[in-house]
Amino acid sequence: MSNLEIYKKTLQILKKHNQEQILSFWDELNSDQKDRLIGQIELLDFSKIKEWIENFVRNTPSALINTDFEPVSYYKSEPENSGLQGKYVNALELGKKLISQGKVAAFVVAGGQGTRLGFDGPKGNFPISPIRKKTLFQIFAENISATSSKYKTTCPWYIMTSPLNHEQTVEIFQSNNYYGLEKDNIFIFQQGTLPNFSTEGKILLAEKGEIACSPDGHGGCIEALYKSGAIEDMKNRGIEYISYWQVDNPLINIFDPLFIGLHALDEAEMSSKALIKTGPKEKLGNFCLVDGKVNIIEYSDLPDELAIKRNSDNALVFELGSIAIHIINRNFLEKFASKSVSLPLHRAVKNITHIDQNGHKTESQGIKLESFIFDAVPLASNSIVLETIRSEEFAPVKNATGVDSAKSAHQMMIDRAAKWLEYSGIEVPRKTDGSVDCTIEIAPSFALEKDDLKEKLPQIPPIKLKGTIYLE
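In the form predicted alone, what does the structure of this chain look like on its own?
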């Protein structure tokens, strides 16, 4: 088929869907650019796009949800009574067994750039550890390596990138020799994208021969796991459980045997870790029970009267905040592969750089669409929530300064190391205000958790903390 025939056929399709502006600059494109643009157009699902424009672009979906819900019951970080104590012991042993049997995989969503941190490159390559300045990727890799050694198994690692940083991420792993892990046990793949729209419902162009697209959100990981072959790889390895987290948390306990064990004991399909929120408006998703199902409702969607509601003991009624840490059954994802269920889309109004009708690059408000992994939680037949301690497992690196910044995460890493040492009987120098008066970094190879540290210390020379100390 000639270029002219292809153009006419494609234009006819686009006119039918009121999107003919995509071909506005056809005559200015070379042959390769035309081929790429046609390829992008062929991937567009116009039946869905019509629905998206109607529901998310021209009309703003109601952010209000059915507020007839209640707080969820959850497992405390420590058992509340003797009955539960036995269950925690059994769960811990089961979790350790599942890890040692190679049934648990690590899965990080790492599609973001370090732009908000003032860092040029994938966020996973941001240096964060207090002394050695290890990157987030290196910390995770060392954690996975140490877990594999501790449990005498192989823990595979799945990493989802985006078109924004995929090639850079692959290059980073190659240049760092996969951080000492076997290349065959690391599976790096891209998430999908969705087109960007003008506020009038027109698909925007990033260049004269390229549709403007954005990553489809962390909820896009489900489809990407299948399309990439990652799920098939998991099946071949005998993986039954997926430990999910986001790339900006250096304190993540990737393979938590208690969490894995409780999830398996209760025959859950997708489970979550939670924190007690610092206040009613902390920017974390809220755990709520809706029609008997665990839901995670965004902080911006929780009505003020519910956000501030308190119990008789003055604790928030909706006190649990989501930190994007989940255990997901591999076979749970089969429901999505069969297309019998899908995640809802969310609308975001953003400034989008695009080509205007005159062929000039400009920036104006438009609509981006994405899905969120937490919307899969209520689709699970059963879901548990386990409380974790903020200082032990949540130090997000999101902002250049202030709350949830590199500086705050850096300090939390030092503080956790100090607490582990004190738990093990080591005196840690502190200032008059109680803050740690030295810089400490503990490599995952030395200790994955505080009990590892306590067991190891009698085997090494006495430690005198002063100035800077790195334990490996």
The other form holds:
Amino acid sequence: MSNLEIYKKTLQILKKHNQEQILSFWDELNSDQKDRLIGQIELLDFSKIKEWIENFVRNTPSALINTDFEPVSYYKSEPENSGLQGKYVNALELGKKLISQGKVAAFVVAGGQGTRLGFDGPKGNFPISPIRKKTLFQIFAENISATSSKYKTTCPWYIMTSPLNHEQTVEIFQSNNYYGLEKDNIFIFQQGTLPNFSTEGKILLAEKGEIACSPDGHGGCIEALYKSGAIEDMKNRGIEYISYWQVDNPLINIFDPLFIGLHALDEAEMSSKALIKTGPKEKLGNFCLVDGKVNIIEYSDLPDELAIKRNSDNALVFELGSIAIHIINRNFLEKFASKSVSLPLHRAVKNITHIDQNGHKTESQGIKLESFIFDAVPLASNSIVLETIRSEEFAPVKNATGVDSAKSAHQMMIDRAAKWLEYSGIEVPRKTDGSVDCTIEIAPSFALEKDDLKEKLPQIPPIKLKGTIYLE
Ligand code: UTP
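And the form predicted in complex with ligand UTP, for comparison with the form predicted alone?
Full assembly next; the chain just shown is listed first.
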């Protein structure tokens, strides 16, 4: 077909769907740009796009007003009574066994744009550790390596990127020699993208010959795990459980035997870790029971009267916040593919750089669509929630400054190291206000958890903490 015929045919299709603006600058494009644009247009699924525009772009989906929300019952970080003590012991043993048997894989989602942090490059390459300035990727790699040694097994690592950062991420791993891990045990794959829309429902152009797209949300991992062959790879390795976390949390305990064990003992399909929220409006997803199923409801979707509701002991009724740490059964994800179930989309109003009708680059509010992994939780036949302690496991690096920033995460890493040392009988210098008066960093190879440290300390010369201490 000639270029003119392609243009006419494509224009006809786009007109039918009110999206002919995509070809506004056709005459200014060279033949490569034309090919690329046509390729992008061919990938658009107009039947879905029509529905998205109707339901998410032009109209805001009606807020969830479900008065049947109930609080979720959960496992406390420590067993609540002697009856449960035995279960925790069994779960811990089972979790350790599953890790040793090589049935658990690490899976980090790292395809986000990291706009709030404003760091140049993939967020996983952000230097965060207090002394050695290890990047997030390096901390995870060392954690995985230490777990493999501790449990005498191989722990494969799956990493989801997006077209925005895939090449850079692969380069970072190559140039760091995969942080000492076997290249074959690291599987880096890309998630999909979705077009960006104007508030009127027009697909936007990033360039005159390129549709504006953004990653399809962390929920896009289900499809991407499939399409990339990661699920097949897991199957070939005998992986049954996937330990999921977000790239911006340096305190993650990737292979937590208690969590894995409780999940497996209760025959759950997708489970979650939770924190007790700092207040009714903390910006974390809320765990709620809806029609008997565990759901994670976005903080903005939980009606105020429920968010502030308290029990007689003054604790919030909906006290559990989600920190995006999950165990997901590989089998459960396979069900998605076979039943072609998909996660719902969510709209986000964002400033989007695009080409306006006069061909000028401009920024204005538009709509991005994403799916969220936590929407898979209620689809699981069973799902457990395990409480974790914030200072032990959650230090998100979201913002450049202030709350949930590199600075706060950095301090939390020092504080956790100090607590582990004190737990192990080492005196940690503290200021009069109780804050730690030295800089400590513990390499994952030295201790993955506080009990590793307690066991190790009698075997090494006494430590006197002062100034800057790196333990490896
Ligand atoms: P966030 O919601 O914090 O988004 O992602 P973000 O893109 O990292 O940062 P902002 O909002 O632009 O500042 C939570 C986790 O989900 C991953 C991110 O990489 C992070 O680990 N994510 C998010 C994806 O992998 N893909 C996406 O499309 C979105």
